[in-house]
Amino acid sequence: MFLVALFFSILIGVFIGIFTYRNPKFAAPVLNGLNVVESVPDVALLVLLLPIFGIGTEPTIVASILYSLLPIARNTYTGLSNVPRVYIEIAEALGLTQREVLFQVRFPLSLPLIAGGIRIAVVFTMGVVTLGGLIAAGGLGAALQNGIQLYDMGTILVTGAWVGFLAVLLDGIAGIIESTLKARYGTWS
């Protein structure tokens, strides 16, 4: 569930970021709409998705995607919009088209910021996938839910420790990727 949700979050979030960059009049409404989705509590969103997707993994994946879109889309939009003008002028002087400037200059220079959004999305996705145990999605969330229902402190502590460990590990991996991109493309923002 985690990998599927994160993959589609990155795909859709980067697309939304590029779309809002290329169509600035839509930036505020789209990003504000994603802010509204982000303000809905995790459990409430899962419950709202139950009539549409039923019980199990589908509403958990959809909720994870919805929660993870904002940081990726916002960071993509911000990164693309704030590339220093000097790089754009050099690219235009070399004869690059607007599309080439976007994908060969703006996008690579925005990768560290996009990676920062993905890093936030990793933690959001981990949290929502764990809550999916409440709606029979399985995974560590199911074990945690069973421990809570049976008031089995051992299960609760072990499962909670695993969830925390995985969140810290995945955040660390995302942080390494972000640092690598910063070292390669610099931090101009």
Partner chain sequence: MVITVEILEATLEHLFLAYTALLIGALVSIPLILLSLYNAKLASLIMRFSNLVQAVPSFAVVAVVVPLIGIGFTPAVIAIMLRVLLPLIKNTYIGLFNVDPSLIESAKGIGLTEFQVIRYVRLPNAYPAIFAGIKFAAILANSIAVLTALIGGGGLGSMIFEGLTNFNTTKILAGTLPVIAIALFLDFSFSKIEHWLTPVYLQK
The other form holds:
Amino acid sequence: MFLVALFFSILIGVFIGIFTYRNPKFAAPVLNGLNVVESVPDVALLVLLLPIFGIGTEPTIVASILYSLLPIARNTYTGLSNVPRVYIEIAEALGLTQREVLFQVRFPLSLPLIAGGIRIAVVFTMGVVTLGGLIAAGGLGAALQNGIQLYDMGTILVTGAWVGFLAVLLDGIAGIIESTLKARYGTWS
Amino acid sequence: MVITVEILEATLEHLFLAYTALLIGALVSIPLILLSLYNAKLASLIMRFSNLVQAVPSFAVVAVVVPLIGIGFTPAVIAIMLRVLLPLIKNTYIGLFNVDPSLIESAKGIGLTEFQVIRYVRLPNAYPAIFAGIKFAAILANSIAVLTALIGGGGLGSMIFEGLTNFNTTKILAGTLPVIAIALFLDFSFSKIEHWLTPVYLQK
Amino acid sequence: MTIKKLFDRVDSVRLENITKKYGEQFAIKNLNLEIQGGELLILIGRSGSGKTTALRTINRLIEPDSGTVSINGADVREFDSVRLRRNIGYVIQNIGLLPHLRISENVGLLLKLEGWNEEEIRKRVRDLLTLVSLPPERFMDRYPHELSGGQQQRVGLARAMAMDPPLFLMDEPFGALDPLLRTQLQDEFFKIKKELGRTIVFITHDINEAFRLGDRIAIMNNAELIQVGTPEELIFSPVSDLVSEIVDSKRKYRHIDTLKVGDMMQPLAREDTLDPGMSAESALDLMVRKGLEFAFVMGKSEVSGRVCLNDVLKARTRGIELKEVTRALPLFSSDTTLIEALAKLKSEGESMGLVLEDNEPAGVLFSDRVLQNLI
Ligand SMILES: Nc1ncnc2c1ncn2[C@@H]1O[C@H](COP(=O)(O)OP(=O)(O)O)[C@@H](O)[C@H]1O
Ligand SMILES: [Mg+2]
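For the form predicted in complex with its partner chain instead of the form predicted on its own, what are the coordinates?
Zooming out: every chain and molecule, the one shown earlier first.
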């Protein structure tokens, strides 16, 4: 569930980032729109998706994606737009086409920032997926809810600690990937 | 009619819960920030811890409060506070410290005391970051105040979860819509204030 | 893999009535300039005088408001701008190596985009790095930030040469380097330039660099071209005070009209001269052993002239005598005035003359060294 959500978030988020970069007049409305989605409480978003997707994993995945789009799309857009002029100029002067400039220069140089966005998305996705337990998406969230309802301290503590550990671990892995990319591509940022 | 009153009451309860927690969070964060200003070790510890905790899902934080403190209004306030405390501290700290070092040097050079440097150089420079932290915390508090209904915090969250267990759509919507309205209102009004507060020279 | 070339060689680059304005301000104003095939033309002038703007109209990074740029008589607007740029090497002061690509990938980027295969690219990159004095095996796999400024600039040069373009545009390529390194790179660049024999437009703000490298120098000021000419022309007949100020002739060449050939000649080493009766074989042997590019041919009393290595090789293969390939040299006495001597060298298209004292060869006058010794 986590991986599926993350996969689609990255796919769609990066696509939106590239799209808004290529069509700047859409950038403000699209990113502001995603920003509004972002401020809606996660429980509320999940609940609103219930009539459309029923209960279970689908609304959880969709909610995760909706949350994760903003950081990924925004960072992709910012990264693509802010590559230092000198690299763009030299690439153009060497005779790269606009397309080649985008994919050979701008995109790779934006990777550290995009990875930063994905790292935030990892945290968001983890949060929403856990919450999914409340609407029958199963997983660790369900265990937590059971624990609370049965007032079972052991279950709550163990599951809570495990969720926390998993989240910190995933965030750490994403962080390592991010800083590796920074070291590799990010001498300018 | 009955439901309107119920919504109003729940909304007030929700707001009271969320913003009591935010206020306490803000009050607690001030001494911690001042401490970390003078202690680099503590500062880096707080930053690390805050980054770690931010990765933990809210639901897990809320749940873990139960075995530690119990259920009810106070544990709910504490859960929310724990969650908003770290972004508040982190943003303020970043704002205070991302000041051009030469600015600090020249301020000291013209004879400002340590306190005056904070008051007249660091603080004005940190406003946008502090403000962003408050905005983030306010929206976060609204969001977690829904979850804390699970541990007896009451408010709009209770309506939503009751609705969910009874498959009562009206009740679900009655809880959800005000929560979203609050979120949108916060986002909108904070953006407006942010625009006023940003110094002219930083606006593009 | 063949490169689709727009032109094999450049015979001329012509800028005609070029004007470019930013707002109300002229960046270049009615510029007329012709760059001849095979020459290195220097653009020099104060910062903001329009050099970069002029340079960039050539590869269409900037489209002028009016006027035309043509290469070999063809308007550059007729070419696809991407194609055009792939046929023109471009080097800039801040180099702009792409930080995410290894050195080999930076140099080979265009080759890859042109569809060369891995092996061809690697071979070409090796050759190019060797040419700019970077041992390929040590540098191919590094990233730009692991290189020093001078090394990065060499890579920038290699990258510009990847497609073997007949024309280079260079915008203060050595401007950011410290003076010592700059001199070294200038020397190496000078060698490469001679080897490749390409047409080059080169911007600098350093008059010494201009004199060292330039065949001709174009001086710009306030968006306008003030004077174009060889270093000698600028020094001896500046059109305005500004030109004299830039070439600094007032201070440095104040004494030039009082100088005599004897003051500036280089002593002649007798043992480096060849006898007219020598066989081509032994002449070649001597020259190779001493590392001479050229040598003077002279008998006991009379002087025949000079030969270069190439001539001697020719003589050997054709089996003719040394004196048949010997070229006559302008002769000066050591009290000829320097100005007169330089004018004579120039009119005869020679780069050196022999100086006689009491009818005995005493020294050599090299026109380019005269200027270099003076600055
Ligand atoms: N993109 C631009 N926008 C506005 N003005 C420019 C731009 N590029 C150059 N200029 C102006 O045009 C003039 C010539 O610039 P440039 O050709 O870069 O000079 P140089 O290379 O001789 O230092 C300068 O006054 C500069 O400020
Ligand atoms: Mg310039």
